[in-house]
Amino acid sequence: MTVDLKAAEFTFQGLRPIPVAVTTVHGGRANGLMSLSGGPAGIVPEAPRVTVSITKYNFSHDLILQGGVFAMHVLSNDPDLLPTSLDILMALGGSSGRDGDKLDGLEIKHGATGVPILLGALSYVEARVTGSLDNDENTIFVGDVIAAERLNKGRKLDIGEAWAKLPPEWIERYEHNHHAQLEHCRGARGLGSTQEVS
């Protein structure tokens, strides 16, 4: 069986569009990073759940894994928050929790389980672990919310909006630095460094 790759970018294209900063704490040892997986994982109103995918090339994946707590951030557009809302994401996308850290320089503040809270957020929602997935490259977590507050103003930064104002040479040096995790991801499924899907 072959896949039209073009046609699965096609569908998914657009359906992730806000990025989130998670944060973890386990043994000590605080992280983070950015993703477009986030999103709520229940429908009742009184009782709600979060939802994120990690990678398990992160070094927040193995901390959630082991910590079972997280909080997920989104950013605000805000014009005089933009360049927070940029630091925040350049901190903790650009480089890897285990060569120092992320939260270093970001204003925070200690959610009721213990992980960093991102003050310059537009919101966050913070959460305890109540299952998980594992699905090769990465693992899926759920969460009950037990914490929830809007810090600031403005409506969620999209992933468009936040890529045109970052500096090219973030871009870069992300970019570079992304292909070891997608490398790390193909190993996981078994697909090989050079191998494609056809």
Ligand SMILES: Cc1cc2nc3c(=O)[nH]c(=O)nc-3n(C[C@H](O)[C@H](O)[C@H](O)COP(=O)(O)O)c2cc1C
The other form holds:
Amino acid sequence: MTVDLKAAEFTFQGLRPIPVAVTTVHGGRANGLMSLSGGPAGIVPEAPRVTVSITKYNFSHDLILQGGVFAMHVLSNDPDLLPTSLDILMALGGSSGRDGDKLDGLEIKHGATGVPILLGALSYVEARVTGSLDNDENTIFVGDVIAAERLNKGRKLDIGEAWAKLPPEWIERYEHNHHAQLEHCRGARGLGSTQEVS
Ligand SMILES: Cc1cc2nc3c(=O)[nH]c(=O)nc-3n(C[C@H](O)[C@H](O)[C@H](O)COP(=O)(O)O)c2cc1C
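Right, and the form predicted together with the named molecule of this protein, after the form predicted on its own?
Starting with the chain above, the whole complex follows.
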């Protein structure tokens, strides 16, 4: 069976427009990354759950798997906060915590579980992992929300708005990193290395 990859790409495109900053801690090591996979994971309003999908290539993956805690933040598009939002996105989404402390320079406090809370974010939920699904290339985590807070003013920054304002040299570095990540994911699924959608 041949899959119409263009139709698949079209179906997925734009479904998750809000980037989230996911932070975590394990064994005294705190870290974070950006993700476009954040969302609610249940419908019970008095007992909210959250889900994120984290690629195994990323350092944060191992910390969440081992530590079992994470916080998921949304960023603000308010003009006063936009520079901070872009700083968070570039700091967490542009390099790996394996190469240095990416939280250094970001304003944080510690949540109930010890996870770093990004004070420059619009709001966040903090969670303890209740379940995880191993998908070879990534793990989908689900957690019980144990704390949540609105921190700043504004509306949620979407990825289109953010991408239009990010420096081209940062985007270039991100794409380079993304390519390495993609190859790792293909390897983890036993796929060849040149499966571009054309
Ligand atoms: C907009 C955006 C969305 C991303 N979405 C995801 C995602 O859903 N899952 C994931 O594992 N990484 C995602 N990434 C990539 C990680 O944020 C990036 O690889 C990061 O450098 C990993 O850092 P770490 O190794 O310190 O965990 C995204 C990055 C950006 C900028």
